[in-house]
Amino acid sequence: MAFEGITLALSKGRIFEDTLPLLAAAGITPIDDPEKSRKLIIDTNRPDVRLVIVRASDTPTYVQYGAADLGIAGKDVLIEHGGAGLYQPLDLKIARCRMCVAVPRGFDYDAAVQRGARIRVATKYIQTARDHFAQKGVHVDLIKLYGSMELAPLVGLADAIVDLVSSGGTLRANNLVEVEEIMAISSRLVVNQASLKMKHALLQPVIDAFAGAVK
């Protein structure tokens, strides 16, 4: 039997933790902690609201296809996804970091990105990296990796990386330096457009509560 209430897609870790105060502002309290529970569907104190725990990169897909009515996803994830079919009413200003280009210490980045040059870049964020270097008129060979980006320049796989940076500690530990900030990143509320029409009376108060908490 289909769930008649609101389904909110969230990922574990920092986004979940940063979302708890927003949920509280909307009168929603999860029954279980996803870090301690193996459950992928988590009930809340409200019978008409449930959470689904998904991988961060999958959040927009669950919302786009209506498996979740709303979700919280980083700007980085939304750019890669394309945001098709998603209403993005709020920048929640949580899980903040920045998308950067980093290279090994001593690498002459300015010379490497002269207009018309070619550079090898390892990243999980293919669309973001492609757009960034295209704007600079630099030819780029993109190498898609899913983790440990910092290793790629150290073993000669790539000249540079494009990745999320928070404190910069991992870069420093691996003798890499940040040479360019591409954009600031934070998490956004995304809403399924059909759900917004069909479940407006349920969804709008939650959206409004989130907006009030952000302010």
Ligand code: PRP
Contents of the next structure:
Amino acid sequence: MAFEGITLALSKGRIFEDTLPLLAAAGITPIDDPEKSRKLIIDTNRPDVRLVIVRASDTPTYVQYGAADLGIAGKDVLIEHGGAGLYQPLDLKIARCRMCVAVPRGFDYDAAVQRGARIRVATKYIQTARDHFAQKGVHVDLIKLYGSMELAPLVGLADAIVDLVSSGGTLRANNLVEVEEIMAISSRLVVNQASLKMKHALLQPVIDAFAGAVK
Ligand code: PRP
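Switching from the form predicted alone: structure of the form predicted together with the ligand?
All chains and molecules follow, beginning with the one already shown.
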């Protein structure tokens, strides 16, 4: 039988951890820890609320198609997804970091831009990178990667990367430097538009509790 309650999609790691206080504010406590259990559907203390654990970049897709009623996804992921079918009522201000352009220490990025050189950029964030460089009028060849972007300039795959930076530790460890901040990133609540109408009585109190808990 189909689940009649509400399903919240979120990813393991920082988003899950930073969401726990928001869930607590809504009176929701997960029964399992996705870091320990391999379960992908996690029940909560409330029989009418369950969590599903998805890959961060898949959260908007689950919510768009209504497989989850709501979800928590980074602005980075939402830009790449495009946001179709998603109501985005709240910036939850969690999992904060920034989207940056980084290059190997010693690569003169400004000079390359000024002389109109074509720059090879490796990134998981094709849409964000395309928009950023188009707006600046910089010619780039974008190379799509799925992770470990910091490696690309070290082995000659790219001149630069567009990636998320939090502590800056990964850049430093790989002798890269940040040359441009593209945007600040945080996670947003996304809600399926049909669910918002059909399950309004269940969803609205959760949205309100999250809103109240956002610092
Ligand atoms: C992110 C990002 C960087 C790193 C930045 O990767 O892609 O590699 O974190 O964090 P820092 O500035 O604190 O070092 P993540 O570990 O989330 O893995 P991913 O490559 O799967 O996105």
